[in-house]
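Take a look at this single chain in structure tokens; it is the form predicted on its own.
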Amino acid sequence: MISIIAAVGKNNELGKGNDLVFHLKEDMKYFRETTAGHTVAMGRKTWESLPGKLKNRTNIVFSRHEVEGADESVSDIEAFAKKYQDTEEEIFIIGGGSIYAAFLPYAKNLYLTEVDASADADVFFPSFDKKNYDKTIIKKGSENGIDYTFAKYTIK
């Protein structure tokens, strides 16, 4: 099965400049955590936007061509997502805004920390119809004075 993982502003702000716009600590352990032991698929701007690897997970880049460190490049995206749309296995979408534009449609689970604050971002996440799916608050926190909530919409 496929699922996204993002962390979101009000506006649905990711990034900016090749780079996360929020930067909470949690947020970060929430990520490890839940993808931990699972496939990691990724643009190849997050990709490059990476210190290296993620550990202990398996790493695929949509690309064109065949990238340097990852475990697999995988250059069609709809036959990547057939595939996996109806597995077992949970596969992880980690971003950029037009991947994540792309496995919305495939995505039975979408793990979005939710943040309380607004930022200026030149990605942001897709849009979506909340009321298609069932919503589970998993936590919620404040870090350096700005509110977030985990949540976990499911397909209905």
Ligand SMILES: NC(=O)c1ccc[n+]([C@@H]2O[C@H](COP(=O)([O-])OP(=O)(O)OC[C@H]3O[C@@H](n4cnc5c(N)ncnc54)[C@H](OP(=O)(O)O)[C@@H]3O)[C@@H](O)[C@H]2O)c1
The other form holds:
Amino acid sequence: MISIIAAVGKNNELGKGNDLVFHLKEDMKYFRETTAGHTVAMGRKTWESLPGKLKNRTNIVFSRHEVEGADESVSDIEAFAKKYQDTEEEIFIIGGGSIYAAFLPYAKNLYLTEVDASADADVFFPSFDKKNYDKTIIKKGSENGIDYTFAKYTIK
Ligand SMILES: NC(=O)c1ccc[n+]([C@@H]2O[C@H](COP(=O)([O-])OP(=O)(O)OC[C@H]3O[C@@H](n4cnc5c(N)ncnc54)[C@H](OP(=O)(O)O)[C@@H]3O)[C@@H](O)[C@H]2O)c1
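If the one shown is the form predicted on its own, what is the structure of the form predicted in complex with this ligand?
Up next: the whole complex, starting with the chain shown before.
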């Protein structure tokens, strides 16, 4: 099964200058806890934005080239998506914008941290039709005056 996990602003903002636009400690903790022990898969640019490999997780990187340091580099996104679409095992797609867009048609769950703020961004989460998903609110919170909601969308 494929699950997407992302933090998005009011206008679907994801990142700017190959960095995140929101830095919420609680969201980082939620991300760590949700993905711990699983395989995480990401685009080469997101990989390069990280300080290093994400601990306690298998790190897959999508690139047209071999990526040094990754547990596996994958060049055929479609084949990967089809292979894991119906597995019991949950694979987390962790960004960035181009990879979310590629996996949206294959993802069963979207774990979205909906941040109630806007930001200057150059990468956005793709638009999707919320009518096609059931929405569960996992938790709401606030950090440094910024409200956020951990929401889970599951395809109907
Ligand atoms: N808010 C969040 O939750 C969140 C999460 C993650 C990332 N981000 C942000 O998102 C931004 C990065 O996103 P991005 O869209 O610029 O880059 P990205 O999706 O992380 O990576 C793009 C790279 O992935 C590879 N790729 C993409 N499509 C491919 C395909 N069809 N086949 C093979 N490889 C493919 C290519 O690597 P090669 O060029 O090596 O071939 C491409 O350059 C950053 O600002 C980051 O901070 C935000």
